[in-house]
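This document starts with one chain, in the form predicted on its own, laid out as structure tokens.
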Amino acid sequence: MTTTSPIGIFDSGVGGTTVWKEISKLLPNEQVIYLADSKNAPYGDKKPEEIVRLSIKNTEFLLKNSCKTIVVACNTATTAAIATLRQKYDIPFIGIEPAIKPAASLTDTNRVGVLATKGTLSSALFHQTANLHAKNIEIMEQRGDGLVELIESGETNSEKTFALLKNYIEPMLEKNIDCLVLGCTHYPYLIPQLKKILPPSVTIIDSGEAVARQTKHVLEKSNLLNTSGTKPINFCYTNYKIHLLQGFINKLELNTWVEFLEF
């Protein structure tokens, strides 16, 4: 492992492509190699048991390809599975949790609203991360049934992903909410068809830069920050739909190689 190694990403799909975008503005000398789990998707649904399953084969599959730091760009995932990868795993691992403390300190109405997956709004993470930060917040939590898949059939801009988003929002915005946190990965995809939905005094936010942040600080205390100055190489596997993931690649306007991988 060397500097020069690679960063590894894994999701449930496309969605972590969300965080890489942010991690590679922030470190736009960093190698990325991400894996697409799409045949599984959505692990908002699974078991814990499963999705640490999934987690570990993910995992072993980066490792393999030399990653110096492995981001868990699944909400689901990292609440279920991070702690048994650290244990299991001599490698810094990043995770990503609903932004719940952000919107805490930004919300005006005292009332948040989180959209999320049935994985992540039951696991014990989420519940420890509001009460934490948002004790004197009142958090209206609404499953995200269903957007996944849309998402990973390329339905971003449907009627039927608006209609299921407006179902989804309205009973939100009759509370009140000023703040909306989109707790998967995959939901920063939907941002345009939110904002048609969402009056512009709701603020949308997303972890996507703060992972980012912390990609980078992670880096740096292990002293493995490419500073190397070469433009890199970047590699994406799926084993669904590889034109799927290709175009959401092609938006990143970064320099990547995809290809389809039996996993």
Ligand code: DGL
Given for the second form:
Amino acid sequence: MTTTSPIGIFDSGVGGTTVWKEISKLLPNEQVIYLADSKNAPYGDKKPEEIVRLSIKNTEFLLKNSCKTIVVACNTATTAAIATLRQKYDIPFIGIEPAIKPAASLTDTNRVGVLATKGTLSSALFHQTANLHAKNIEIMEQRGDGLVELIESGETNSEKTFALLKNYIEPMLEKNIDCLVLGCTHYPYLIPQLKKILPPSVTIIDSGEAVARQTKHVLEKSNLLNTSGTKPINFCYTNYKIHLLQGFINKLELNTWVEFLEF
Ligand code: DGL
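Let's see the other form, the form predicted in complex with the named molecule, since the form predicted on its own is already up.
Following is the full complex, with the preceding chain placed first.
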């Protein structure tokens, strides 16, 4: 492994591209290999053992491709599997968790909404983080059932998605939240719809930027930061519909061609 080895990023599907975008802004010299396990999405309703199995499979592929570090760009896989991955493999792993800490320091109403998958909200890690950083804050948890499936089918803008989101958000607004934490990497694609539902007094917070900063920090600490200055060629694989992932990649201007891969 050298400084010019790629960063591996995986997610249950297209959502991790929102994290990749932040990494590409902060670390433009780094080559990325992105893996979208869309065939198995959503992870959020699966048993933790199954999420661990899928996360190991994704990791093995990225390691075979000489990745120097792996970003688990999925809140659900982080909560269920990152401890196992860190134990099993000898490279640094960077995970993603709902941004409760920044929300807790930003809120004036002391009420924060968290929209995330069933897997994330029911995990021990989520509750540990909430207890640690938001003891005096009331957290309104809301499962985003069905949202990942809609985004995976390209329906970020549809009326169906809007109606579902409204259903999820309105009860939190009634409770007077002033921060909404997006606890799933797919959800930033819903920000345009969310802005139509939320009053301007509610701040939307996601963790993509923080993960990019953490990735840089980890690479620096391990002497693995690419300082070569060459423009990298990225690779992006999906085991489902290429055109869907390609649409999201184009939207974020990640300039990478998506290839189909059976895995
Ligand atoms: N992007 C994943 C996350 O951050 C989605 C999980 C799922 O597939 O349900 O949680």
